[in-house]
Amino acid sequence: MSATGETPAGPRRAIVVGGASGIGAAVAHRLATDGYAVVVADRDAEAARAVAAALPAVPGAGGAHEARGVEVTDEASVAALFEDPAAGDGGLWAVVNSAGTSTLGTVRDLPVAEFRSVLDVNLTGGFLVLQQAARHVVRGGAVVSLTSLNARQPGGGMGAYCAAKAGLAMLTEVAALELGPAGIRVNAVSPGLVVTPLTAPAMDIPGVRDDYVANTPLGRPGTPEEVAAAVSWLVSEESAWMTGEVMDLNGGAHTMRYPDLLGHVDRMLAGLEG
């Protein structure tokens, strides 16, 4: 039974952007665990397929997942993705958000196309899944996006993730804003450190990952598991009453600082031309 009184004819859908790897990955494993069909897409359509083949079976609906590529800065691509979810029997019920990347480079240094790109990715992209669900949400749905400890907490050498993702957690408000009337929540998850295949690159530079921990009060890094199961909340009925959240889940390093990340690109550099 649905937040309407309505019984779903079908399985409730889902649609996961940024499925294929990482916290997008695990998304829509908590996802197909919790009933849902589950489209998972990402740009890398081949690994896109590779997890949702591995989703658990929805009861009652064998081969309900599917995979889709997507490629989040382009409109038509976005608004394909969401037209045969949209139109199934059980409806689309739920949509997350966890296409991203980064970059690192200083406000003065940063190649403004280079700022340019992860923005259209973060943020526009971000904008466009936001759009489209607005228009193919069922009442009673729910949008999730994922922004970053970044949203709020400033990083040396992130200023355009740092800015891209504020933009988003800000837009996360807007569309709550907008969407209430028409029964759709939307919120954010916004987490800390989570080892993933796009945080992997900082992870390899030395003493990175020390620093961040040494700078969460929980003193680790978190699981994609377990932002699934914030973002598995944000879309249940369970918090029925709650819509423009941008909730921090980051073992409390909002409290503290964020790590010197460029001090640390130093050290290495220097210690490699030593």
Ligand SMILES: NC(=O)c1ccc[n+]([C@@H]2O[C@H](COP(=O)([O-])OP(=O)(O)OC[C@H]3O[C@@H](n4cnc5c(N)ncnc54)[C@H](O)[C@@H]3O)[C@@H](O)[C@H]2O)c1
The other form holds:
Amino acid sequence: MSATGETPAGPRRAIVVGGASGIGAAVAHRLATDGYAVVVADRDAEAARAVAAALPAVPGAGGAHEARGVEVTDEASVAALFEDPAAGDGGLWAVVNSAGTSTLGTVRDLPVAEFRSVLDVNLTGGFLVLQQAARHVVRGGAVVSLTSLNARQPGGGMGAYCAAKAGLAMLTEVAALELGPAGIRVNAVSPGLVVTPLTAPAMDIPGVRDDYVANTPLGRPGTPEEVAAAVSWLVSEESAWMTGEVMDLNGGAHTMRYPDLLGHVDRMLAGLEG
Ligand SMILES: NC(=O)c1ccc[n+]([C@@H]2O[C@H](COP(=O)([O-])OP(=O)(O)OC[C@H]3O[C@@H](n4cnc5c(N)ncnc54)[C@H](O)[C@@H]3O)[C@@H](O)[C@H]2O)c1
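Form predicted alone done; form predicted in complex with the named molecule now:
So here's everything in the complex, that chain up top.
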């Protein structure tokens, strides 16, 4: 039933922000497989179109998926994504925010403009998506944000990203508190290392991948599909009593220490590693 009390027809709709790549693209695939009409939204509209075009059809609602351009740091752009009814007429049941970016720089040396830009995408963007989700998701629906292991585990040189994801984790709890009475659940998934276009460049630094693996009890990175499976569960009725949860998904990496990225970079620059 929708927030207005009507029973909507058609497939349930899901919006995946940051859906053009990596974890977001895997989430879009998984939710399409689950039967949602998926709106793949991303700053890279062309890549979003390619992902949407490759999604499995919703039974009985062929062609239900769509692609949209969106800039998560722009309030009007995020609002426009949610204003237009888009794919499906079964109500907006799931919103997943996977848009994110990172940088490497110490507290001493990181330019403030770079700090602000990482916060703008990960935290302010996360807020804007949550705000629109609060206004548009139907009673019984759910929101999931992608936070990170770095929301709870510090990484040297990752102050902007860690601070932004920690902020988004707390925002998840606040939004859950506020939206519970409206029947909207709000959770987050905090992955450890998943090799995607975001993390691939760091994997080229000698020693980095091995350090991640050595600090992961299960001994390997995760896959985008494993993260998508957790998101699928969190937006489904199977998790109907869970809200305000920031779910670790990292092969146990939170029990160990974060890799010394700066040390690997320094050793690479000094020609000592690799
Ligand atoms: N890959 C990992 O190891 C990992 C670990 C923990 C958390 N995360 C988080 O998971 C999420 C997805 O990461 P990924 O590895 O799939 O990255 P990715 O770079 O493959 O995908 C991120 C997507 O977000 C989009 N995006 C970036 N900035 C945007 C903006 N301003 N407006 C709209 N779209 C924007 C990009 O175009 C891209 O399609 C991110 O929030 C990331 O911080 C990733």
